[in-house]
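Have a look below at one chain only, the form predicted on its own, in structure tokens format.
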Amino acid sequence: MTTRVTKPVIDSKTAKDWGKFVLYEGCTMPRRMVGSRYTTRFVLDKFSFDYMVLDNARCCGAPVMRSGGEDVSIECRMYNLDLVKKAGVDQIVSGCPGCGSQLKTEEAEKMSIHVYHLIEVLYDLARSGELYQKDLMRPIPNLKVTAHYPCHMHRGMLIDARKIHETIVGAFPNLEYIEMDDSDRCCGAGGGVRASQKELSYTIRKRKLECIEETGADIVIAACPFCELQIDEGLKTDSESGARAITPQSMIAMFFKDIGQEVAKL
């Protein structure tokens, strides 16, 4: 079995510091979850941030290792990598953990190439006070936010995923942080439980649908394109509480006065 890596412990970087890296933006963002993948590049570009995306990049092989194919799924992570160091590029940001836990491994080490999620990226704007954008953002009105922390990027990418929701929420005016109950219980979209196993996969869900509407909250910030599809769908079949999921790249976008008007009703 491959090991994972640690985080490293990195000082805050401003957008310039971060450098070019690749975003991988994997196969939900893509395919089903296009107003994230519009928002994360928006955002991106909104910063300045030097990145490139790899037409040629394949799924990371995460699905299949989750499936029992080990070695198909290794072959698709070294697939990625090569494309990466052939890019002559160091860095790899992906906006979903799945994606991020599956090619964050020793063969990425070995390689010198180092993989962040998104939300990290998020994170070093909100500590370098680069985030909020008064200038060029709408007034922000009063809003209850809450978190649910994706498994893979919590437990797989070890992020201390409270410290940086409450840090990005924080660097904006009139938001409040409230932490939810089993804030890191699993939203019951993966593993391969949502694509075989629904009833299963709404039950877990309802669980969490219970937590968010306990916390009053307006919107769910879910940082990982499966998660917000899962999340969201429920808070509109299955929730009164009026409450939206959307990934925090989607949330800073819709601050921006010049974001589209249907991204910013996500």
Second form
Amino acid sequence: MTTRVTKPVIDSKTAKDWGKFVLYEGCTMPRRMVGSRYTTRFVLDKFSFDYMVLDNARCCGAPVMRSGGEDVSIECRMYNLDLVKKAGVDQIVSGCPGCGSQLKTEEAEKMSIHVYHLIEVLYDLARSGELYQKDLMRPIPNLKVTAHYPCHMHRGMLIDARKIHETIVGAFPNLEYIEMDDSDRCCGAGGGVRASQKELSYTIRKRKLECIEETGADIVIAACPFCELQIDEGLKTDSESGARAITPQSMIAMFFKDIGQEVAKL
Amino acid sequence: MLGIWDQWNLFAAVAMILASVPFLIMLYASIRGHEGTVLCMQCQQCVAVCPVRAAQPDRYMGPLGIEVTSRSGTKERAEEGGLFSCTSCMSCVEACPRGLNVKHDMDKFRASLAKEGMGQMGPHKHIIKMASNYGNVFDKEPVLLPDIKEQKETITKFLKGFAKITKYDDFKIGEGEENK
Ligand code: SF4
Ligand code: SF4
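Mind pulling up the form predicted in complex with the partner chain next to the form predicted on its own we just looked at?
Once more the chain from above appears, this time first in line as the rest of the complex follows.
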């Protein structure tokens, strides 16, 4: 069952081209990064996408696989793919590349289920010229934006992160995109390392924070809720940069004039 | 003294045994699910890009170590060398000229270590238990996703914080309020 957070407003051609899909939220977004959970639905609703969220979806199994639980992990994956199939939908859009790469497998292909990352939806909106909605958005401030290219998006789901981020940021006036050094280097959170070895995870993150500082960016796009959590926490505790890590959908949602009013209606 | 025919047969037998060695290694490795590791030529391209190796050069065995230990099946070495420290970032996979998938081999090898109670730390066992029992890795709750309406407070806090970055000083949460 889907909870729509705002009425469809924009008659988007991209939304029509995409057709129906299941929005797979994973574990991190609905339970720890709920700001991004809201902004994901907000943006999809605004642009009139036809999507559903399956309330009984479970963990995709990726962290379980990294923890040595191969059998349970495969069960988790198959449970979710079966659930999507039973819902009569053949597309999954995941806001998390870890989940996306766990679900985007031969099994999914055999079931004729196509798995995408949410950023591919946003990219299509940017390419079609629909992403920037001058009348519905506040004036876009002068901001420097950089991006962390999540490992499981860039190398796992084989998405051209550079092209996609440049296009999305480039769709808005006044935003300057600056590519950081080592943009596709791991933030240190994955593989169960943040959960099991915090110090190691922070040592790896240090390099990411240095690269962010060098850009002088105000915003770091992290199109993975787990990377968002890891980098944003680091920016607050171990960096003087003052930047914030945020998912692309949160940045876009923030530009809409009425997001404050819509949240009040929840 | 062997006749020329017998010598030829002996030569052919030895040659066949030698020629089949790579296939036998491949067969053995594939039975254990590590067929790719046989192709590793130890060029260390993967080691050069590994972020965990850079962070722990003396402790972490690195992607090449994962390939070597998973091929040889030396689980103790893998445990000591930090098999569970890999972040699964796949930088090594991208760098490998032989197209080996170290992450895949690491996943398989972690599973075989875990079956013998090796390598896993408390949080790994916890994650598996949580996913099995509650369908998520964070909260001990029934498997349904939390209701987004109950998260209003956190969402509000998040947006207010981010409005400072976008310099929307007049940003407010509230019905009827003008959000210019
Ligand atoms: S890059 Fe590939 S072939 Fe080279 S050492 Fe690493 S795993 Fe082996
Ligand atoms: S996947 Fe693991 S071994 Fe390979 S580069 Fe990343 S951390 Fe190193």
